[in-house]
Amino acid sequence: MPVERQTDRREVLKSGLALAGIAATAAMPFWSKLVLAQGEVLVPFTDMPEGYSAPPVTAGGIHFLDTRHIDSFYTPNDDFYIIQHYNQPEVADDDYRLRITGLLDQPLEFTLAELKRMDKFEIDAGFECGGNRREMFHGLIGNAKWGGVRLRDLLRDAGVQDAGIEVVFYGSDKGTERIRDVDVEQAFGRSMHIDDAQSADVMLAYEMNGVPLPHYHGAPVRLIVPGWFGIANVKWLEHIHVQDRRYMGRFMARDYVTLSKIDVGGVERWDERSVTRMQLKSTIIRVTRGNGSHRITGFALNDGTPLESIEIKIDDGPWRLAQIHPESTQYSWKLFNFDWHDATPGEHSLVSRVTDVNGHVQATADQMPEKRTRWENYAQFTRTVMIS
């Protein structure tokens, strides 16, 4: 967990961060375009194999970005990450139907005509996957608009009663899993707790930065939950159930659940949760060199709670403040950039920082729980870099 920043905060507000959708100063000016500028070039990290690169996207493949060569606030739809789990169902427009049942007044049926005829929400939300890791450079992850319609206006008009806690979700990708020697057929399924479900923010989405949702990304309509990690978001989005327990599926009771040494009440034990809210995190993902100068960029996520700052560290130098992309907004991601003007020639050791007005800063790798299972890799992430 995020670890309690040891420092007077006094300087919360004074960065001009603090703020639900964040914004730059106009004291501090940031870069027009994300794209390399004339004469910019990579610097190379000697903490990255030669030759690294992303893979295409396949069917039934992975797909991560080459965090390098991101240049724009929007991941394009045929770039960003892929995870899939099950087969990858292809849906007709036409053929779509979204069922809402359980404990409800009225069960609900939905055509994806019917769900684009309603008041139209829009929202800019990034996430990364919960397994994204340092060995792929953290290259799980994406950032867009997605365009659909509120989750909680659809449940407000089926009417949840009482003992409907539970709300699950059910996509139309399905396969075989073996449990306790028994060979069952499940759709992937994931669930939150009804007051999650009707956060304002939560929505069934059909458009990806402007367009129709792509197939690999869950076309016709699939599940956004800013602020939570991609397992949260489910693809191809079929079945909303709503019910008095908790869901027990493979993805929230199974897999992609952190097993993790806490302390409970005094006692260490080992705790596991399912994989929901993404933790505070930022990593570094380019050096270039232009102009006679050098600028870091890296990248920042969290669950949406307004960041206080973000900052660098080169080698063992003083904490110091970088600058973030004016349109970041409360869930997308944070693009952020350090003009290091100083550099010498030589190897040297960066790292970033992530703050957010609760006074919680990214954990280092020795604050970090111990844990025996790869989910939500969010220790502080030291590169290296060779100044020629």
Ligand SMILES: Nc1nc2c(c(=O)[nH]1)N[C@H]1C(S)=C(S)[C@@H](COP(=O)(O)O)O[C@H]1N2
Given for the second form:
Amino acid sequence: MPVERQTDRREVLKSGLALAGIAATAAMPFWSKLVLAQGEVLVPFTDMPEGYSAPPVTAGGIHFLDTRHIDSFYTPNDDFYIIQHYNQPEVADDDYRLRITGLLDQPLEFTLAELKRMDKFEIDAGFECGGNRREMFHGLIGNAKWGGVRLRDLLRDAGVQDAGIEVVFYGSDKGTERIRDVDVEQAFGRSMHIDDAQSADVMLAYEMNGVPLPHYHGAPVRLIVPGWFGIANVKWLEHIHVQDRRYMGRFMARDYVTLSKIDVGGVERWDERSVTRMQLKSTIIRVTRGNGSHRITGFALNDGTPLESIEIKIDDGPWRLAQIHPESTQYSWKLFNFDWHDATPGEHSLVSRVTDVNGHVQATADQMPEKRTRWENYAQFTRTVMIS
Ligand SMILES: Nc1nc2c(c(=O)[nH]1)N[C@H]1C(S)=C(S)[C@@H](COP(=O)(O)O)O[C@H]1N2
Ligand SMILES: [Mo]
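For the form predicted together with the ligand instead of the form predicted alone, what are the coordinates?
Full assembly next; the chain just shown is listed first.
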């Protein structure tokens, strides 16, 4: 079947939505509220266990969304997913210090008050855990407005020397790691190439949705790397170090490493690479019924490349264009909906796919590389529902 998609570059460029990373064709004349209307009810997924629910937030625990209940563009702070690999350190605002060290003209140290006096930067960014997966119906996701300072402003003031090519970010949470046969204490650490670290969107956030960063999300300061998987966003950030060689800590080089068989310059190789930029992905999260019609809702995430379209396929029908939520911005999640007017009683399969402006289309399960690790699950995800 032909894809319902018209690309008129002029239209796209004219539209303010193009700046928000959405092609004009994917914008829509209407978008009803994310909150269910009076009388609108969830249609049961037959691929979901009866009584399914997401666990509540608990100290030290992990939390994920019951994606059927997403009803706001910004995820409420107390429902945003939570993942940490060590402890959840408590850092008092007054005791907080951020140190920037390494191959710099001027090593720097900041208090929280000093960071707050600098030029403020805000950005909408949604992200998912690299380990997000179907078992939790892809609920390791969230979208927030982050407020803080640009990392590149701090790096500029510190003066990165030519030899400084790698920027390492350490949290104040620590654990014991067995490396070969030695136990050593390690802080949570991640790194980036200096060019990535100096991009205009990378920031140190002390606010989440307009209030101070909550404890579980890394208070008082965390890194936010828009367009990257959650693992990049180091919480409880206390130390940034610029060095002349690759950092090979657990979360860069051993864990959050995708092992997959891919084409490497014409040779099929088992490749290992760090989980970094988000993959092109969309997922259907709910189906509702109200006012005599059905509505399919979902989310899409990617690395910030503008989107061309999000489409829905019902059973063996054609791909049909879904509508993207108008608040969407380049790095936010893109919530989408599709009004399904011709639903018939019985069980149906539903799947979404997202396409970016470079023509990359979300992979089907069959098109996914052979993969042996649990990270980066971005294949098209078929859901089944029972229409009564
Ligand atoms: N210091 C620290 N930062 C961390 C982690 C961690 O264990 N320690 N977990 C990472 C992972 S794997 C994810 S998915 C995100 C989750 O951020 P959130 O808990 O605010 O949603 O934080 C990242 N930052
Ligand atoms: Mo994660």
